[in-house]
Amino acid sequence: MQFAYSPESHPSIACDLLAYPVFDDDVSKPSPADPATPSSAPLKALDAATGHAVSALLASTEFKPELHRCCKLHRPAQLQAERLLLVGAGKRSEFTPARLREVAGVAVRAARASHCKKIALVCRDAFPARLAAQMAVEGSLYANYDADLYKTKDREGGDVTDCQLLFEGEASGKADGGEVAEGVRRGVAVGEATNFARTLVNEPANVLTPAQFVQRALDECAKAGLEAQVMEREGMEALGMNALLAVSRGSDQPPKLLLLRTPGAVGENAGVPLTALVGKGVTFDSGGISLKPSDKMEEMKGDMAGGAAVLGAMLALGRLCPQKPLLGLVPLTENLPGGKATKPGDVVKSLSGKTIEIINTDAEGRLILADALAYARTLGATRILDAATLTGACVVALGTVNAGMLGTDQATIDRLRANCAATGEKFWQLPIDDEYKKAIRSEIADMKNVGGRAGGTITAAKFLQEFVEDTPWVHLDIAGMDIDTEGRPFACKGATGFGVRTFVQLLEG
């Protein structure tokens, strides 16, 4: 999809469908009984131009300004498009750039149906230019993405090819081609990145095993001038990884450690602060010998989501701030039961010495991550984040609206919690008091893996912070925010890439 920048007014412009955001605040209401009318210049302006189309579009209440609704005029007088769409843009005061990315997302994905392949999108005067420009980038490139990568037939409507950025209004006059070019580069970093993560998310897992997403790792580090490396078993297994080995013993793929670096945390920067990114990497997730019931369980493909939201960051943020110091890592492996694999019951020495009772091998993520936090810790990180699809518990407290965050870094927590607006990523944070600890003790080893039912989300934070111990660190818990299952008016369904925006929103910044 390209991208480019067009001084002109939006009547002039030639494409398949023109996108016009309509506020709230737009249209008037004297009264139920009355018909709405526009009320602002700029909608009177484009009520003129269309021989009064829009406002006998608000009389019959066909259109109405709420967020996501839209409504097309095809052949618009004195119109060069084919087509005018009208988006709802909801409340002017709560118009966020979260918003301002999915409205351009709901125009490509009308684009799409109608097969239009040239489309224009007005950006109002919400926002300056150059992050106008990043929002509806990445909110198109997300439209424009499918998830039938194996369908043969009846697969969606057309990619849209092009799309021009219009402003109007005081963005109008402070756009320039330079500040808008530069919004569009960050924007097809992040949007590029994103929609790789949702790739690897909706792989089947006969393809995506952990030999492949290390594969394309490496074939997409390489473009994005990252420095990455795999450690093979036989490598973990002379650290002690052994909790990370615990869980691939039930498959026949071996596991991978996937360790990412920026050119900025590469050589002597001894004393610099050193930012890692740890994701959870299950390509699939039978439960192991502790098996999962059946209904549902190809959505266990999905259990590599966390991974897959640190490498997309990683590119990114290779592209866009490279001499930031920053370090990714990404242990892989499947779980599943076979003669070889961990049992209920069994010890093992993590990489820390740390020795911990497998109560459940369900429980697995964070076996994994034990080793790959202590891991970070031992490559000089100053700060830790992870993000993994973690507990069913946090799904059951938060459903799929908000992901779950707990932590040692506050300062760190606040920061996310205030971006949401920017990613359009929610979070929640949970309490991680020292009381919950006792839910993880063992009577045989130093922890077990699993507590009792009760705050599951929070025991299996706090046995991750064993490993992290004094380095500032923050846990995302992003189950059930992986894969949605009804799709949006923005985007289809399938992986979400849920993560990927945080952390650039996060580190860049």
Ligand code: BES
Second form
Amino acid sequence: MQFAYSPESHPSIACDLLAYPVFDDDVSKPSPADPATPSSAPLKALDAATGHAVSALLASTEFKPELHRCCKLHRPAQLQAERLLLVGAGKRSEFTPARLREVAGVAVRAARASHCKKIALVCRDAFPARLAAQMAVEGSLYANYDADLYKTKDREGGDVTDCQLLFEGEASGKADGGEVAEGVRRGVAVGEATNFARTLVNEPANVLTPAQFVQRALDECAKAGLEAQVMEREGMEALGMNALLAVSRGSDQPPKLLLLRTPGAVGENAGVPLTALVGKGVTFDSGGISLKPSDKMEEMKGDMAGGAAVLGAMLALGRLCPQKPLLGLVPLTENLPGGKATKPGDVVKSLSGKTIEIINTDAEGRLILADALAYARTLGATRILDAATLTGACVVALGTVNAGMLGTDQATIDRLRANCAATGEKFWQLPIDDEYKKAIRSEIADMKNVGGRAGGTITAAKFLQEFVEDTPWVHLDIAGMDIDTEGRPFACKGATGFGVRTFVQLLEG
Ligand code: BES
Ligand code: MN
Ligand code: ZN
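What would you give as the form predicted together with the named molecule, now that the form predicted on its own is on the page?
Now the complete complex, all chains and molecules, led by this one.
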């Protein structure tokens, strides 16, 4: 999709569909006697330009300015646009950048449904032009994506090809091509990286093996100017990454460890703060010998969503702030119950030297992260963030509205929490008191890999903490956030790309 700044105002813009967000305070409060009417100057102007079709829609109650609600009008009187789409933007006082992203997404989904190719989107004056443009672009790209990768017919198709960004009121005075172009550039970097991460999650596990994940990463890294290296099984054996190797033993697909660096992190960097992003990359999690039930097991193709988020974020950050020193690590493997598979009760010595009794082979994410986190430390990371679809317990605790957030770097946790209104990706902090550590005590080794049913998300984090040691660290448990099985008004069902925006927002600039 191409984006362009338009200095025109909406009556004169020619397009297949013009999308206009409507806030609660653009319309009068309806009562049984008086229907809602346009009450703000901009909506009154739009009403006049449509021969009062907007008034008629409001009177009919077919349209209300509720968030995500929308209504289409054909051939509005004095507009050049073929269609006018009113999009509910909700309460103006509750409008956030995340909501602007969603409003743009609703517009694009509606345009696709009507096979509109060229659209125009009015950015009302809620945010500075650059931020508004970035959100509009991110939301548009997100909505223009479909998960029908392997449909040979009945494809939704209907991609929107052009989107003009218009600015109204205050925003139009301040908007200039340069500010908007910068917002578009950022929005494209983040939006495309998010969709790339979504495709990795949507791909079935027979296609997206560890080797295929790495291949696609290498192709994209070359384009984004990121340095990428791949460690093979032999390298892991030489270093002693036996926790990662233990998970891969039951599969015929060789494990991989993907290591990414921004240009700013290449070469000697002693003394410079270095943030490492680590993402769980289990391309399919059957549970291994501790086999999962078959119901919903297909969703475990998304068990590399943390790795996809790390890769997507690194690609965007490589474009937006290449000089910032950042590492990305993605340990990649399948978790299958083959003849050589790790068995409950097996003990391994991890890269860190700490020994692990593997009680449950389905708690594999923490095993591969153990070695990747320890390795990040050896590479000089001074702060570590990890993202992983780690525990079903997190879905039980927080559902699919908030992801879990735990760790030792409270300053970063606070920033992540504060960024939620901009990213639209919500996190809720859970505690990690040391008392939880006794749950993973083992009789035979330094620790065991499961801590029982109580506090499952926390005991998993306590396990990870053993491998980050004193490095400031934040763990994001994104289980249940990777795949949206219900669908949203601004997106197709399927992979969400959850985590990309969070990492970019935290680390850019
Ligand atoms: N990948 C799963 C966690 C998961 C569950 C993600 C549901 C998304 C949706 C992870 O590897 C796992 O199997 N965790 C176990 C841990 C248990 C054995 C301690 C779990 O949550 O059941
Ligand atoms: Mn598992
Ligand atoms: Zn898993």
